[in-house]
Structure formats: C-alpha cells, structure tokens
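As structure tokens, one chain now follows by itself in the form predicted on its own.
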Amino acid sequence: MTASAGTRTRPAVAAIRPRARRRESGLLIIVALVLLLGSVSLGATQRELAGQKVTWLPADAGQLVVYLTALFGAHLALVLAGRRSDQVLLPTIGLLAGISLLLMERLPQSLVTQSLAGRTFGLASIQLGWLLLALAVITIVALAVRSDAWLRRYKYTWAAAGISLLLLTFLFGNEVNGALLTIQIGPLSGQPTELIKVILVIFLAGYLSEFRPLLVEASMRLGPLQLPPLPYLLPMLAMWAMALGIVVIQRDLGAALLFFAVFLALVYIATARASYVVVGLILFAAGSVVAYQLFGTVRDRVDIWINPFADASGKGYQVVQSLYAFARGGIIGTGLGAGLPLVGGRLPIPAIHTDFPFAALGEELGLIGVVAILGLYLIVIERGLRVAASAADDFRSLLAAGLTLVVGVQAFIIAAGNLKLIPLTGVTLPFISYGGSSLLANGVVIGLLLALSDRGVEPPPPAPAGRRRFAFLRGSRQEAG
C-alpha cells in the first residue's frame, strides 16, 4: 500500500540506546567540586562563629549528598534515554540551584518552617525538597516531550487556562506586601503567575509563528508608524492586555514587567519591525504614568527607587540595607556565613530569602561572586538562543527564544531591583530564591529547552509554502551550525 501524496508519515521509533554525555558529566563534576568547596567554607565559618572547633567538613553533608545524587541522577536518565540534547544547561542550572541550597543553609532556618508527619522542617530542608522536585520536572519534561503538536495546536486553550489562573488569584488570592500573589491550598501555597509566564510564551509562539507573514505585512498607518492588519493584531494584543491588566489590578508589578518585556521581545524577534518596539515603549511609558497616579503600591516603589534614604527606617529600609550589603561585600566578599550582621537581633533584610538573595550573595561573595552568578544566567541565555537558532521551524524557534527570555529577563529584573537600578518588584531570582512555584515553573522552562534542543525529536509539520525563517535567528542558526 502506498501513501497518498501529501500524507505525512511518522518516522519509525528507534530503539533506545544509551548515549554518553561526556561534556555534561565533566561539567557536573566541576559543579560538585565547587559546591563541596562552598559547603566546607560555610561549615568552617559557622563553627568558628559558634565558638566550636573549626573542622574542614561540609556545613550539611547529608543535604549536599542528596542534592548531588539527584543532579547526577538527572544526568544518568538523559544518558540512558540516549538523548542528544544540550549538555551545558543542566550543569549551569545545577550550580545555580546548588548556590541556592548553600544560601538557605546559611540563613536562619526559622524564616520558613513546615510541619509534616509530626516533624518540623526548616528553610534549607524545604528548599532542598523543592529543588529535588524541580530536577524531577526538568528530567521528566526533557524525556517526555518528543512532539510539540500538543503545544502549538491548543494555543488558545493555553491562553484561556492562563487567564483563568489569574482570575482565580484575583478572586481567591492572598495579599503579600500589597499584592495579590498566592493561592493557598491546604498547607501549600503558590504563585500562579510563575506558570502563567510559560503559558504566555506558548501562546505567543503559536500565534506569531502562524500569522507571522500577515503581521509583517504593513497595511495600516498610525502617523509615521506602519502596523499590520488590525484583525490579526487584535487577538494577540487582547490576550496580552487581559493578562497584563489583571496583573496590574493585582498589583503584581514584577509579573507585569516580565510579561511586557517578553511580549515585546518575541514580537520583534518574529517580525523584525522596530515600529512595534516603539509603539510598545510608548504604551509602557503611558501605562507607567497612569499606574503611578492610580496605585499607591506603584507610587511607593518608584519613590523608594528614586530616594530610599528619604525613609531609610521605613518604606526604604530593605533597599537601603541591600545597598549596604553590596558595599560591605566589596570585591571578594566577606565569605559564606560571615555576612549579614544582625540589626536589633534580626536580619537586616526581612525578605532576604525571596526578594533579596542577590544582595545576600553580593555581600558574602563580593563583586566577583555577583559577576559569576550573572555569568551563569548569561550562559543559560546563550544556550537557549542557540537552541532557538537551530530549531527546525518558526514555532520551535520562538518557543525556545521566549522560554530563554523568561529566565533572562526575570533574573535581570530582580538583580537590577536589588541594585536600585530599577524599582524593586516582587519576582524571584530563578533557581536561587526560595519558593516552590518559582522552582517548578522554571524547571518546566529548562525541561522544554532540553527537549527542544534534542536532535532526535519528532520533526515539525511542514511549513506553508513561501514561509521563511525570521531574519533575527536565521543568521544565528548559520553561526550555530
């Protein structure tokens, strides 16, 4: 029997053969040595400060062994599955998450406590549990996603699910620092906006890849600017405006800024139209002015950003203490466990484990450590854009680029907020801040990037005749090859 013309035949499923990932295993060994050295340094400092005999043992050998076992377990799963995916992403994320574990071990364990089965767990133990779950998510997504049809085909369903999650947060969410951020289910709570960012990228990648030729076409003029046909622009703008509007009403400014930046960047990548960027920035400036006038939370954060020392013991307290922490750290830092002097018997920054981990690391690791951490995020961005450049079609390119931007933009927002370069927002530092919803959502992001980078995944459906790759990634793809 012969297949009819135009019928797409599915490739035969090859037998699973283990494939060595030597580059990844070598990098993971380096990661393990760096974390072991950091844990030994932290343990020595803690014992010295406690008046105990200084021994060159890890601060918490049990937790470090459990974490490294899970990290190498994820690597082994990729090896046994014979995946030909990126071999730099997992070690990079593993080092960032390991730094998070060391930071949580260094901070007072009473910052977060959770009782389970008659036992009480402190900050580091809870964070370790979330890190293990995040590694499991990365591994499962990287191995399970062999076709992206279920992502591209149901883009409007994903968009509706995202808007519904935001509405649920608005109706039933708990207020944290003036913003409706979390939903509580029994003993667990989470931030739905962490998942929304992934859903938004999936929708935008599907919509932009499908209607890119029409969005590139300029048929409507708005003053000096040329815009695409309105019927094709409205659905995308409506979905984005609804998400952004609800987030603004919830006063979750960090998520609003993240959504806006990712949206604008993806539109530019898909169309290479500078007019979209100009219109977006104008709308952003106008919206910022309106939000400053209408919302006290926005006004407070902008005023604190301009001059936190005007109310250094009140609203500007955390930002001022963050700047002091960076100043105390200097070039080489005070050393793990030797920073963060107590103020009135308490930590100088109450939200240090969620909103200000970058300041804590800046004090104890210094400028060198800060640059190294930012370098790790740059590696994630470079590898993600490499995946986008070598993707087989527009949807996969946009999806990989959008997922990469989610991590990169979020890291920039919180780092810049800690350094007072922009107003402080409520987003987390990916893979370093405490929080289960953030770790799991970012785990999905990295898992998808690993799946998209696999050269053995099912090929995409054939593109419509005449469709061309966007120029932004076409040149990068040639360089990657």
Second form
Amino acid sequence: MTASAGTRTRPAVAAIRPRARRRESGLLIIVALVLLLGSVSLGATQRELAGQKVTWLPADAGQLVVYLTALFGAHLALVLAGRRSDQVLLPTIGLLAGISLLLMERLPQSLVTQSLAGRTFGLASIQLGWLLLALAVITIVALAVRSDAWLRRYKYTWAAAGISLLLLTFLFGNEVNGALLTIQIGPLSGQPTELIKVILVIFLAGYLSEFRPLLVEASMRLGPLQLPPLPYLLPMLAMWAMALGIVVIQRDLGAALLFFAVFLALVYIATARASYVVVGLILFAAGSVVAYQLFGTVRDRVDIWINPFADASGKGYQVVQSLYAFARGGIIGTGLGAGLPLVGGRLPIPAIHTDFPFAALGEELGLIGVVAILGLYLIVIERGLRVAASAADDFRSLLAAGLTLVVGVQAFIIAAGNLKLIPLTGVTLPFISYGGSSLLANGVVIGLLLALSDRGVEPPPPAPAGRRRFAFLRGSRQEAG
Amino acid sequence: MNTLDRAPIGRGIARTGLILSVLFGLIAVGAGYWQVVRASELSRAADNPLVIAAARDVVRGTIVDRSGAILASNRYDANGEPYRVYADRSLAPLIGYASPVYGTAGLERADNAELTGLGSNNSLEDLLYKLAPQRRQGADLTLSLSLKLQEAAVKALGAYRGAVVMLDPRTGRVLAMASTPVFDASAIANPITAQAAFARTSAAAGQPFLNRATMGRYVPGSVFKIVTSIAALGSGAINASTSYPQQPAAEQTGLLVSGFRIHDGHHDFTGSQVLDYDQAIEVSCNIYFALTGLRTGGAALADWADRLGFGAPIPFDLPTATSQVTNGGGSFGGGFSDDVELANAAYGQAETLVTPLQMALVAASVANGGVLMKPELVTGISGPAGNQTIGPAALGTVMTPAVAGTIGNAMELAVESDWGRIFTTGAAIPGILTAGKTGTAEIGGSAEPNSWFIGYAPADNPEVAIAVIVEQGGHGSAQAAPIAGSLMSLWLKTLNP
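Having gone through the form predicted on its own, I am curious about the other one (the form predicted together with its partner chain); can you provide its structure?
All chains and molecules follow, beginning with the one already shown.
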C-alpha cells in the first residue's frame, strides 16, 4: 500500500493532528442504536420461537459489541489521523454491514462452517470475521493512500493483472451453480471477479483520462452515429469481447453485466457522448442475442426471468421462492427472525446468504426495509459521485465515479434480479451478502473513496502538455519521463 | 489540467447519478408490486412455504355442500394429530385430498390457504397479524355442490370413464362435478393407509387423480355445433331460415371441401329435403354445419368461441385446461390452417378440443339468454375473520337473447321433436321440457366413439345446465343423453323441486 513511485517529492506533510469528525460520530451513534434495536428485536423473536422467556437482551450481544467496537475503531483511526475525508460513507456502510451481521445471525449457522484452531465457527462468526477485516481494509486504504501515482501510472500493469486473474479463474476455478466463480488457495477460496472489478476501474480511469481529449474531439461518421476513430474504438470492442468472454468461458453473467455497465457509464462520463452508449448498447444487445442462442445457461436464465412460475419447483424455484419471500413480507415485514418459514427443516432458498439476502430482508423488514436499504445504497452512490465531481483531475474523477458505480450497479443487478426485474445473475449484494472476497473488495472501494475525498491528499501531477495520438501504443513511457 | 474544461465530466457524473437514482426507484416500484399488489395472491400459493408450514399446525376447516352436508372434515389419531376424512369417493377427483405425506390436491390444494386460515385476503388484517401473531384457525368452505347429485352422477357414469358437470345457468354455481374413475381420498389422507392408497391410486387404470371435468380435453363432436351456431347466428352469417340447396345432394356422396369429403348419416331418413337451422340441429346435419362454418369464417368462429371461454383457462376455483377450436398458427383466419379444417371443426371434429366444464358453460350461456355466468364451486368462506359470500358474477354477454332463443328453440326440438328423439337424444324428462344436443365424437381407430350430451331444463325457465361425456360410450344418444336426462330429472323433481 505504500507503493508511491517517489518520482516527485511529496508536499511536506504537516504533523499529524487529530481532527474531530462530528458528523461521522453522530451518524455512527444513530447506526449503533438502530443495530441495537434490530438485535433486541431479533433476540426477542428468536427466544419466543424457541419457547424461551422473552427478554430485552440483544440476539448476540458479543458479536454486536465486537462489530460496533470495530466500526468506532475505524472512525477513531480517521479522527486520530486528522483526515478531512467524507463523513457519511463510513456510517452508511457500517449500517449496511451491520444489517448483514444481523441477517447472518438470524440464518441457520450451519449454512457455512469453518474449523479453525480446533474450534468450529458458524455463518455469523465467519461473516463477523470478514466484516472486521473489511473495516480494517477500509481504514488502512483510507489512511495509507496519500498519493494516486501508483494507481494512475501503471494502468497497463493493472490491466494485465486483471486479465491474469481472469485467466487463473478460468484455469483453476471451481464451478458454483454452473459458473466458474471461485479459486481455492489452501483452505481459502475467493472470487477473483470481486477484485477484478476494482482493477478494471483503475485501468479504465487511467485509460479514459489520458485519451479523453481524443475520444471527445476526433470522430468518424457511421450512419447517424458520431464515432471516435477506429483505434480508439478498439478498447471498447476489447472490453465488449472480454465481457462476452466472461460469459462464454466462466458463464458468470453477473460479472459480465457489471463490467460492461460500469465500462459504458465511465466512457459516457469521460466523453459526455451518448453515441458511445448507443454503440455499447447495440453491442450488448447483439452479444445477448448470440449468448442466448448459444448457451443453455443464458437461455435458462432468460426463460426463468420471463416466467419463473412455469417451472416453479424446478428451474424457476429460487426466483419463485424469492418472490414469495417478498410477498410474505408485505409492507412492514414479518420482523427479523420471524420470516423464512422452513420447508422440511430447510430454508426455502438455499443460496439465501449469498444470492438472495435482499429477498430475506424484503420478507423480514418489509417494503419499508427494502426502501431503506435502497436508500442506503443511493447515499453511497451520492457520496461517491460527489467525491468524483469535486476531484482535482480527470483521473480521480473517473476513478471515484467508477468505484461508486461498481458498488451501485452491482447492488442494482442483484436486487433487481431478486425481484425479477431483470434476469437473475449471481453477484453479491455489496456489504450484505455473505462472503469474504466481496466484503474485502468493496472495502477497498470504500477505502479508496475515502482517500480520494480527503482534502489533504497529494495533488495530482500536472497533465502532460500536448496531445499524443496513439500514445496507448507506446504504453505509459511518456508519463514516466 | 488538460485543455478540456471540467464541465462535461461533471455533467456526465450528474446524469449517471440521475440514471442510477431512477433505476433504484424502479427496484422500489418492483418491490412494491410484489410486496403489496401481488402479496396476498402469492402468499396463498399452494407451494408457498408459509402455506405448507401453516398446513402442518392448523386444523383445516371443514367443507360442506349446499345443504350443509359435510364433505370433508377432520378426525384425530391416537396422538391427537388431525387427519382428513371425506364423505364419499365421488368427491375425490374434485375435492382431492390433504395428506401429511403427499401434500394436497384438488380443492384442498386450490383453497389450501383458506382452509389453513391464511386466506384473509385482507391486507389490513395481514398487517395486524404481523404485529400480533396468534394461532391460525382454518376457515370453513361452503360449496354450491349437492352431495346427493354428485353421488348420483358418479353412479350414473358407472364403469365408464367420463365426466358430468351440472350448474345453475342463472348463477354459474356448480351443482355436480363428477369424474370417473374415482378413488379413495380418505385412505390417502389417513397417515396409516396413505402410502398404500397413494401407490394403488397412482397405478390404477384411467388416471383417477385426473379431474376430467376441468382438465380433460375431448373432441366434442356434434355438441360443438352449438358453438358454431352461436358464432354463425351471432355474427349474422346465417339466420334461423338459412338453408343450403346443395345440402341434400351432398349427403349422398359427401360434401367436397378442397378435396376432402364430409359425410353424414341422416340421408336415408330426410331424403332430398333441404334443411333449415332447426332441422339441421334436430338431425345433427354435419354438412349443414360445415357449410355454416365456412360461411361464418375461421376468424369469427374462433372469436365467438373465445367469448364462451375458449382459448384461455376458465376462471374457476380449480385449475382448468384450455379449450381450443384449433391448434392455431394457421393462416386461414382464426388460426385454422385451411377450409378443410374449418369445415370439420364447425361440426366438432378437426383439432377442436374441449373440457366438459367448457361445454357446460356453452349450454348454460344459451339457457341464461346469452349471459355467461362465472362458474363457481365455493360460495361461502367462514372463519375467524367472519363470513364471506362469493358471487354470483357474470363473465359477460356472449349473445343477444334473440340468438339464445333461436338456438334454445332448436335444442328443445332436438330433444322433444319426433326427429330429435330419433337422431339426437333420449334425454327427455317426462313432464319437463328439456333442451339439448348430443355428440358422437370419433376418436380414431376402431375404438367406440365418445358419447356427449349438453343441455338444460326446464327449457322454458332453465334451472340446470349439464354437460356429460362418456368415454367410448358410443353414440351420444346411447349413453350420455339418458344419463343427462336422469340426473336433471333427479335434480328438478327430487332434490330441488
């Protein structure tokens, strides 16, 4: 994390002086109270269902205390370091992740178990561990990244790293629900696409900020469309090919959709040209049609999306059960712990902790809870785009916007999939789904956003003079000079 | 800073934010759709875990017939666990079963939510329940069915496979809905005998689990001529005095339609007589209706059939199969592939397939002066939430009272006139004017044809409409018509005088 290339001298860093973050403190207290209330409600419900005496104790006081301590610890670290970064992101993420913890406490602990040092940990304990790690990542990234030179300088290295990760997944990946999603290293398994999405944004921010003038000004006409010259169109096609490759090779529709949507949005932000989006959407449509024709997985997903009830006990089972869960929740929900009726001792949706936490929350927190959670994501988006809009240069703008989009678009894809608004694809609900890769990658995203929002961060390097055509062919040597 | 000012990037970011806000708003709208608009319906679906879970710890409501006779009730085993018992095997394909092992079927499945106390259909009450949950109590159902008529219908079908649907044409309420063979639903509901009974019934010949009245799709044969009549008279293609000069001659060699010959069996009797509409119904003239179908056109025939409920599942308490006039997809109009198919369909052969319930509705709409009532089985739900009365409700006006009168008059002649008695039916009820139409549906090969009857009585003031199908029962007049006559007589004279 300290990979500052050191080609420029840093501005003299003032002595570190703690600086109060009152807004963040106040919001975090509200978050803590909300989570306490949720935990008390869950505890009461769980005891009543178990036939025990109903008390006012939280469901799992220990886990809640540990989590809140870590959350306030992150806050304290930012205060002590005197950072003037965004004060809304951390509490918002803290609430989303806290809701995740309550949900994991509420689900059967046997969904995921891990033995470590002679002890066996269940779903909520493991998720709590990942949440603590994610908070640590957020804090470390937010504090350690004082310069973005290492991000902007090596964009092709980043691209290579991303593609390598993709290839690794292809070569050594394990299949999950018909998609190559995870890599196993020793006892740990991870989803590389979660990391790749961050790397992709870093590369795109670097690429687009460098070639933005060319992409905006130069053009060739193709029918009614104003297009950039072919050399600048190529990366777009390459990106499209990569998304399609993810579909073809990994059969991971969610990641492909996410990557392509973020890519298009960033191109649009960089160029303000609707024609790029139109071309992108045409490519997307064409790719979708071809994928639908060629791949059974894609066909299944689309058919299920059109009418899941046609095969409600087979292929459409999960989606139908997801819709049933939302329906059972109604407006106010059943209350935490009171929903998700078991079928033969099992949850109605097997992948509820990874792919369908939104449906579970829709049932137990109701439409009110759904709207609140959507609101939290919109706050994250608003804060992130605010960071982007007020960033010092194009690279930071595009980076902040891209990181924000990664979270926002991913939340949209899975939430809309749970509600049958779009075909279901297996991406995680950021900060809520169970899983370490997702939490850590999104932790990096939030950490970077906090760092970019810091008014004390190193100013960007001066833009190189003149415009360089085809500079991308020569890599980043000019910058290095 | 590069040469571009920062404005476009700011604008792009703002617009992207706006688009994402709209997308998230759409998710909220979608959530509202499933959590409010569709919530009640989905929460009562038979395969919803909530319904399945509720069924385990709720004592199911009882089901009674129109006079209060108990059709389905509960007994308790040695452990105090309730299980279901049914009044009679004749109810089995209709009411189905509720078994701790094999789940639910029939009405027990369709109204599982109500019977297990989930069917308040009242969002405020659902809301209050979530705030203060209490043990649920199953609601009781009252059916329009008559147990005695139901038993008589199954008895009348005897060893034949088939179905009987009887309903009150004025209200659409079902009086009897029989399907044979029947099975022992009580044995499947009883935990001790469940396994053996289920295996035995699954392996039995004739698919006893199938409710033929709603799910069986049959070639209608000549009973479909009533549908053709409704389309032809309703669209003005023909009137009661329409006749076809070529008809008597065509009977000798068959009517040639694009190389296909349509035959008829009454020439020896009617000779060279040119038949009008009434006479064509009386002697069930295939050639008359083939020509009428061609004159009406495929599009009009399909359109009028759809008004009667063809082309889509009939809204009913139980799932219903879709009746069709054609497989569709043809370019000849209305989905017919050519004039041969249309001509054959017009007298009920070709690709025409109907459910007994659909044909009972055809008879009922004629009987009710052209107004088609929504068929209903459950007429009352009484539970902790109070009593709810259902229907009657009209599905729509299919034809004018004048058209219904013309067709009704011909159907009355088909049962009561000299010709009618010979050619179509033995459905006449002594002392009560009856209207009806038989059908003899060829099912191919050397098998006996399916025997059909649809009709209603009393013809001048209809109280009951009926459809009877007897699989491989021979001519319509041989099996179905006498069964219909005896059941309508039983209802009008004995059970509901």
